[in-house]
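Only one chain comes next, encoded as structure tokens, the form predicted on its own.
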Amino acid sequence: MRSFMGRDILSLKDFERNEFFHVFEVAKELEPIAKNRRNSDLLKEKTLVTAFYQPSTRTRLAHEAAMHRLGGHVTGFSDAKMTRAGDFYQESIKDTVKMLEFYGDVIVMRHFQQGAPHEAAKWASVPVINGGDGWGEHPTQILTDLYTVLQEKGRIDGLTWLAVGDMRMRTMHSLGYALSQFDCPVTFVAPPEMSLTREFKDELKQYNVNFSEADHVEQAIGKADVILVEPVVQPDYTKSRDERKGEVGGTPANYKITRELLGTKAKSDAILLHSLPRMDEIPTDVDITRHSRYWQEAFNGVVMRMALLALVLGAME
């Protein structure tokens, strides 16, 4: 297996099966930490630089919240706004980087286009964790959404998954690069609009995931054991940032998830995902279920991140 000292997190195509296995037991390792609400000095002389073009409220702080757990140290900008790059000035990745690295040990990057922390890591003498690009990828997510399947099933193996949303998502494009390495056929449902680009299918068919398409989450959610839903009201992620302007709509019954679908359709032991924020595709009266699992799952992506960090800066092998 590859060392992940001094490693770029930038795509789950780069990730073998092992490695996935790996990433997993250092998180559970690391994982009291953050459940005792303590910090360690692991990375006590190390900085994380957080370069976040685009907002975020978990995948950033998650970031921060690891580093501050494992007892380094944070700096960084929180918008585009904030920088050289979203002024006047226009200031390339190239040069920002260049810059960045002398500031931290690791860079964490958000970015509203698409490929921008694999630039960023072409010219960086450090690690850069791709925090999310435009319509591209969120290996992050995935790998705290995979972590947290392990933690409530143990297993992924053999459980089959429904994913509903938006298929040009960065999350679903990780999601599908991430099961070519387990047991895990997958139903996408999506509006037409928002479906499976011809291209993202060829992908998925030469790494050999397997795959179907329905029309409503009914036709697909009694064989789920796995349920990951993501908004179908979208903001436009080539943007570094979309406010809405008046209504914009609500979800479709044929990509929501409500108490009652789950209560007369889905299995008794299904896990719901979502990596939040939401709409109105999750009701709130289903947080209470015994199915929801988004809480837990935004605990993980600390405990993801901590393992991550760790890795990539050499405190643990």
Contents of the next structure:
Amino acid sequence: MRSFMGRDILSLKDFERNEFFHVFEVAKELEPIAKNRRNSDLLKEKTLVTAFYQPSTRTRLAHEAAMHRLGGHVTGFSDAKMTRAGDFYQESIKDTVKMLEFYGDVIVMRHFQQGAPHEAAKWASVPVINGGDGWGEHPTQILTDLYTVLQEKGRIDGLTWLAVGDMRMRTMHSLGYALSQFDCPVTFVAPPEMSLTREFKDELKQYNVNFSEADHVEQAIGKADVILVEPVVQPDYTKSRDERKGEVGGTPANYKITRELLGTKAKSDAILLHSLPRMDEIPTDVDITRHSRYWQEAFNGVVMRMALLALVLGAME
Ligand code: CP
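Since the one above is the form predicted on its own, can you give the form predicted in complex with ligand CP too?
Okay, now the whole complex, with that chain kicking things off.
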């Protein structure tokens, strides 16, 4: 297996099956630190730089929390408008990263342009972690989701997935690539204007992903062991910021997971994931059903970032 030390985490296309399991093992080993709300000194000599060109609650703060849990330091920006990249100068990724690499030992970047973290990785002498790039990918989120499934179900292979939402979404791309390494049939349900692109479908076929498409969650929920939901009412991920203007409308029933649907049509042990934030695609009364795992997923998001930071910084083999 390739070493993770010094490695960029840009895409789950790059991940081999044994690498997924290795990351999960390291996460499991580090998990007690977060569970017991302790801080260790594993990364006490290291600094994380957060370069966020798009809003985030979970991804940035989970990386920061992970760094704190491992005794490291954090610097960075969460509003590129207050940097030279977001003012008159429109400083390039290259010039920005050539500075950031001296301010820390690993960079996590979220950007509205697909491929921006890959561009950063070309110029940085420190590892770059993709915290979400436009409609591109969100590898650390899907690693978190797979780890959650493994924790909750005890396995990944042999489970049937239902993925609901906007298929242009970066999480869906990372999910498709990740599932190519597992024995997991997946059904995608999306509005026609947000369905899988021809190019992505061709890629999934090339990667031998066992996938199908359906129009309504009711058609696929009965077979699903894992239900992964994303919004269909959401901002434009190619913008640095997309403010809500007036009424945005509700989620059609086809793409909504309600308590009633879970109670009448879902397997009794199906688990429900959502990377969050949500709109109304999972009503809040679903939170207390036995299916919901998104709060556990949020905790696992810290653990997964601990594992990735420890690995790319060479503190764990
Ligand atoms: N799940 C996720 O990416 O959330 P944030 O946009 O808050 O980082």
